[in-house]
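The chain below stands alone and is given as structure tokens, in the form predicted on its own.
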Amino acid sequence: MNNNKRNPGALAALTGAALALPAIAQLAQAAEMPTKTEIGYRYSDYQEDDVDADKVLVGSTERYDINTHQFKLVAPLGERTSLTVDAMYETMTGASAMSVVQTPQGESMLIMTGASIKEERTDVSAELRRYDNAGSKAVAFGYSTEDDYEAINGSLDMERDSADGVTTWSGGLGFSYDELEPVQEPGINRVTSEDRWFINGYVARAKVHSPVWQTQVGLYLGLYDGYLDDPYRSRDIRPDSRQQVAISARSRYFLTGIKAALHADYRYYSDDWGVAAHTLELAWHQTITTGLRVSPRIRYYSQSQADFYVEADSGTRDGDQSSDYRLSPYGAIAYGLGLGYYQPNYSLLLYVEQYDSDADYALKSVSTANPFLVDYTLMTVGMDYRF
């Protein structure tokens, strides 16, 4: 174990954003009954750039390079019930920055760990869904645990349809525990043993419009509740409680005369905080032949800083501060490509991404950019076999 940590969760974070991608979310369960067994497995290499060379006073330049892999199965039980059962296994390596310190002549720079962080993460669930004739239901569980972390999740979630079966109404609640037991380093003052709690819902109504249109809208709620700083960054202070909310919207719009589709999604994220956040994405996917696909998209993303975001770590531990770049203000733009081969009996997939991030593209002026703003490269390859 290598004690160059980053902060506890990290990993599953970015999972996270990865899995919303959509050579993954292929594998995702549809509102119908399945009447195959599907067996999927993704591989992605996540790439992080380097960091710039003046932007760091101590430590290494390279940054996180992440490989996943993701199985799924998802199977029919009986006439009226489903099974789906997700296993991820994921490692990391790289650096991570600990602060950001301002020199004699005003410039914010990085003070970073050295570039042996190596992490493993691994996670599991299970969800049994059950249909009738007007939607399903379902309940979930999972695990999830790294070196220094450790999560248990559930969830409840439910689908009604409508009469006449133009509208959808889905809803969930959901919730995690985790616990944190950070490493410890000599001559370091860092928590031994924390925990905390995460609540979450949504609702949304989906109604189909014509047989070539259809949309989404969508309300998400969620609070954090305990240690929520990171215990790796060097004076890292943060409220014990975070409330957020999201509204969302989706339209899906069929050109049948050339066999194409536009997707247009946009999301709106508060927080108490101070964090404000726009998303914008746009999607093509136009069939080329008989089971390919080829789908291009561009994603549009802004924030506002949090209320106590600091350019540069102060010398003092007094209120909250936090100089994690992911509290900063600041934009992004990431360029993404699928291409997709389906089959009645088997599917190929390829997606690639890449992420830039600027201060610059931030819907609002930021006079200074934090020096830690990430850009990457994704690469995600899979398969699923259906029996």
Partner chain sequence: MTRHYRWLVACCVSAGLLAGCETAPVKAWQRGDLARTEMAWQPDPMESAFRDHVYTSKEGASGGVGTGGGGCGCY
Contents of the next structure:
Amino acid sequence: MNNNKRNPGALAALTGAALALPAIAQLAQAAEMPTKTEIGYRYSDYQEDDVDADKVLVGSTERYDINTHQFKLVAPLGERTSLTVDAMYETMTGASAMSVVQTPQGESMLIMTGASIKEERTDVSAELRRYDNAGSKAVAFGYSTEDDYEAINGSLDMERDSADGVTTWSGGLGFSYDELEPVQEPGINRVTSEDRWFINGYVARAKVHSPVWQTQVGLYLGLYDGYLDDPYRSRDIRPDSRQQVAISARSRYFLTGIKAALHADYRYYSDDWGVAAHTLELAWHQTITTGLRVSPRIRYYSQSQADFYVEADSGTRDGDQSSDYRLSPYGAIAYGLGLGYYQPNYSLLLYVEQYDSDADYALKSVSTANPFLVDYTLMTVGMDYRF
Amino acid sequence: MPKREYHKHAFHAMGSPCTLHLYLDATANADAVIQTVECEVLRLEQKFSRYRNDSLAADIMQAAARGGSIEVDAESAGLLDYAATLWQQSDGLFDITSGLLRRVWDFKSGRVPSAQAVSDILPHIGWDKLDWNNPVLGFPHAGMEVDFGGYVKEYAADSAAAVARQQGVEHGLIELGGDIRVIGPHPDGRPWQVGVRHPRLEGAVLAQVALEQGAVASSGDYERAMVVDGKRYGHILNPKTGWPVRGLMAVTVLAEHCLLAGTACTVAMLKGEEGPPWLDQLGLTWMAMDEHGAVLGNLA
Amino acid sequence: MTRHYRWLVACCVSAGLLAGCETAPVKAWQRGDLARTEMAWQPDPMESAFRDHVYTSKEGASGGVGTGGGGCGCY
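Could you switch over to the form predicted in complex with the partner chain, since the one displayed so far is the form predicted on its own?
Everything in the complex follows now, all chains and molecules, and the chain you saw is the first one.
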């Protein structure tokens, strides 16, 4: 007989055998499915730092402030089905960059939209999830609308546990169809109506390595097709499609002695526009006393520029070009802190995050920083209630 | 939210006092629900009892005695599969063929069997000597025995909880002779408070655990032991040697379901001093008292 | 087979004080520490969704496991 003492799957093997018994499978499944109705609310205050006045040639220095209300409902529908409804309502004020121009001295300067805009965004989605003995399947639809924008999206998701319970496969397919009708301003020649498709899929494999450690690796593919330019930039010409690939790895490790969960998430991203990015996030979830948890985290991000990124706009250049900072080379560091108070019937939550981006944070050195790189502060408060 | 009433129902089954704690809708037929849940326990007792001629266990015993084979139903097959898995995971210590040892170990008699008597029994013990090919259980050697008694009570607690769920019970607890399976927390979300009794001090509680869901089971080696010539013989017998094991006085394990909690206790007791590290390797929440009275475990 | 004896059990059905506890588990076999809410891939799905929305709209890269179809008029 094999000596299975060192086998971390011993528990999984036993549980797998037990789950073959209908009575135990029934209860296990009921445990996985939400048995209570839960409602959640989050309010987020997002504030971008103003742009340096000496980088703005024309227009406002004030960047976006966004207030967001999120609502969530999770409810069991009968024995094997759950319904999740998410709604989000945001109001935005602030100005955005129209153009980056080069001064005769070789300095990159911004032309901002003149007045502070005010916009609203509403996003609603619903998911039906069906549970069976070894996983679940879900279908979801969503609708999102803004002053100049309308989108529908849908997705199919599934999750499968292996018979021994050690590995879980999950995967999904999603689509989104977006219509843009940019706000028109006198004297500016903008497109009037454009659209784009987005389809994406992922597959992931999670594995339990020990009673305190589990990991997940995933592959993601995304494909945009249609109008991908920024209609509010004075000169912004991008390819009509964008193919994305990302691989991700996540780890969750529990330190039993001090009751802390250590999270490490890494993602490598690459697309056919030439953008490649590394994202690493580490979080420490420390239980202080029963029901009270504090979670500091740090996130590092670095990307390379798109092939057609330009440091400054030029009305005479041909071909694909954009001075959008999102396509520029840079890096970003975010520090966050979460605080949660958890009781059987309710939870109270508080999160803060400070996000700073800088060309100097990029993995590779950058010669000219985009002047519009964003820094922001995010604060979220929320509560969940279960009944 | 519907109004729920608390019902407590005590009965006797599987050689133990049993109690159902159920919160039932005021509009529900409480007696019918309680009856249905109790009947599930009695059904399993009937089916797996060695002491009843009309039980499935008796049919298996007959096949075992004559060295034949028997096709079993899905539920029994599930229990046999579980026994096979646990036999592997416990290095052969959890063995449902070990009941034969009772023929030589009579703890009421106060007599210790001869070494010869014990070793004569051993060739008839060993799960690996059976031919288990789901759903057919074959006995290549006549004169063996299979006994579900070592874990059917734990399974019954899970099964009764499942039946209660089917009856619409969301809040409650099943207790079968000290093995507990939670159906769901109190209606207001509070967990059930379960006291772990001190093995030596009558009425003293060694620890209290809050269970919102899951199960807790215990095993101890202090109730049915005999002392012969100043030497103490516990009732937990190693199926490989045929002799009582030493090392732990009592174990309590918390797990998702009672079958796992209960059988993990049994294996820990069988492993003796090796039991606590084995429980840790499984990642279970547990507590034990060793033979010197020291309290061990991560269930603090 | 060894029989099972109880070391338990006083099950206190009477109204005990509110005892804190972790919320519901993720999966049947992910018990114990793995089932703790802070061990989930996303301990707070609402917060994760919102932060992902921010990162997606402010950074060049996007996508990952669990990404749905959700669009955003980020320009």
